[in-house]
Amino acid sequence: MKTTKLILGLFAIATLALSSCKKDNNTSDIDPNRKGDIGLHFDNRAGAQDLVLNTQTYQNALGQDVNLSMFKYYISNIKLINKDGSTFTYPKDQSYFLVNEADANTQEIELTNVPEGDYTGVTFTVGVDSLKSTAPLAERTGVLDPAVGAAGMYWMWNSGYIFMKMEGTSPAAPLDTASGTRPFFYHIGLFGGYSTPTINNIKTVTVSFGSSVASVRQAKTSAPEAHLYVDALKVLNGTTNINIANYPVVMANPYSANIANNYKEMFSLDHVHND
């Protein structure tokens, strides 16, 4: 009997010794001094539709017919959501991206130096801020430049970024008689005035992981993925289902912060994989 209480006591402690063990191993399985990669990616969609332009009829909640030309939008200002509660920004300089749903190249957003944890959930804003709206042109690169990567995105008559543009046709628009066609076109800006008052359309966004955890290692051979869902068809369904027929174009008056407003909501997670 004493024989057999002692293997037990030394199968308890041997136990409790390995457990120790793996906690500390857990524990120092992550230095926030060492690196890793993630990669955000943003897949456009329309419902439960993968989004395609131009050749795809897809109906707001009012239906109405839409055929979409061009869906773009500015991410910034990312910061990650460690499973601690601690944030990362990401360096911001480095934090202004425009995804383009004509260019698949645009929704994969790769962030690196990014220290060791485990990221449950993300934050970022749709637009630009009101700082580097307002920065000198040099400070403006890459697809920050009204001249090269901001073409477009730009209202050089309103010195500001359009943070959403949408653009398409619908049967419910009205004749434009020199095309012959119906278009609507939704260009979404305005970060609440510099010298003026504006209204304000910045938006941030924050999305979890869920029970899914992104797991950024320096030894890591592929960086962890937060695939997002962006359905487009929120821009026109949500707390203000947009009538077509009432507002073909929306661009820098009030109307447009409804529009905002919606596509503040498009956001969603599909997955989270880490190999």
Second form
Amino acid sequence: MKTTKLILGLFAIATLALSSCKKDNNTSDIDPNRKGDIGLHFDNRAGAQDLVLNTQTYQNALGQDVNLSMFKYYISNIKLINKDGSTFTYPKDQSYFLVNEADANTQEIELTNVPEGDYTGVTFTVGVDSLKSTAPLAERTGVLDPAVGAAGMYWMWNSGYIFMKMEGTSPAAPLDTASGTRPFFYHIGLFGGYSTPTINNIKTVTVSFGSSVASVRQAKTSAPEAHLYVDALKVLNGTTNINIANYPVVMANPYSANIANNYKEMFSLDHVHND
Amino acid sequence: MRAFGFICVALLLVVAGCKKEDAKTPFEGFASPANFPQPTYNFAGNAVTEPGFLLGKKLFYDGRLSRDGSISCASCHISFSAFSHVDHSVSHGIDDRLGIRNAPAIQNMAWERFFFWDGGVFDLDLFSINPIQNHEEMDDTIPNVIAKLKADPEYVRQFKAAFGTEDVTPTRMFQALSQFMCMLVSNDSKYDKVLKGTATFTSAENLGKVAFEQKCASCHSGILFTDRTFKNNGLSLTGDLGRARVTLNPKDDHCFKVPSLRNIAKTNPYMHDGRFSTLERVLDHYASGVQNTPTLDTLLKQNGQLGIALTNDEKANIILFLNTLTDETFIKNPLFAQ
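Could the form predicted together with the partner chain be given as well, to go with the form predicted alone?
So here's everything in the complex, that chain up top.
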């Protein structure tokens, strides 16, 4: 107990010392008119392990073996929470990202031109908001272009984005005779309906940086980075433990709400580093 | 002001009259008929121009939009049947594959609020990606189609003429197709001519019109002959849930789009799955074939009676009236035909 206290004490002193050092260089003068960068890293995991597609077998909460072949999701409408209580909304037009486990480049989101400040957390949408989901085609570029960037993440027949797509195989899933495999497909979308109210699976998630802050400063040569863990197994586990035997395919149907409610809990903080 | 407008119109007519003798009719762009409602298509984001329309037309008739070059949009949307697939119950696509629904007429698209029988698409620009990539229809991919178009200098030239630069992009392709489809306005049937006072109904057509207005026009309403909603019209059920596929609402089970009846005599067979080959069969259904299923539209079970009471004379006259909705000017317009 005493040692713990001592260690904590030392830590506190060290932290103070460090922050006072920093203060001299950076924090003494936060000017929101100066802009810096910040990185958000989405580190996909399977429970406590790093997620590996295809070759690793994991278990869901019901003890069913799963092998994931695809894991993708939209992150959009990012807001940074400032220590001073304000929030900075990243420009909406630049605030759409498609994180794909198969493409490491997509897992690091760099936000640029962010006002200087000490940020204590981040809020984002998992999916694509309804406004963008109904915007004219010409306003949907990059990862939102249904024919290109959003290919595979867009329901052509039921105009709307797939917010989260997980595919894989499991011995619990029924046999597909054509392929000889036991696949499952979770394609979760639905933005609330264009004219008739429909299920709305748009989720807003806030991840606090805990006791850490991400200090954005113009003068910094390397931007602060917030590393988030994203536990893919939480798509299957949570308020509703998904029984792959009963629900091998969930797309545009009411059960999708259970999966969306699960995966909104898959984000947590790993760490923040400032240099 | 009104007089000034009138003079302008008169001048235009004179000018147009002069031109007609030495050159082809100038491209007039999209114009909403005065007695039609406000178009729903967003022309502000994609104004119809002659090069855009011509590019859209070229695309519409081009088999290269399909995997093996065999299927164009026009394969299932034929001009002489008001751009429907006459005599085909469901779509016939690539490799003789069959779709699940009847290819509807393409007409008056600028007023359409939803596309497909289940209304799954709410923007015409987002429509064309479907048949191109559909396994049963054209079975290609958009990147592959774009690559084919880019390899054709004539397409590159036409994209530049339509959109200002040589970029051949999916969005531009879809917008050009929308420009072509929005131009497909049908408003010159005998019915329209009677409204304008340049034709008259026969007495049987008149009787048919009266019966139609009493018994059909609650749903097939207005100048577009549709209330643009989705209903269960009492067909015997199949596995196709229709509108409920999109809304996930059990109240919409087996509901399908109320189609326009313009050019209806040219667009057989009928219903979302093309199950009725003639208009006679359709009217027989409403008179005596309506099935009492849970989501049946209440208009089809009034006063404890299923369906719509129709005498044989009424049926015959209604069909005569429906024939007056055929628009030969539209169907034979060389501007739209291949």
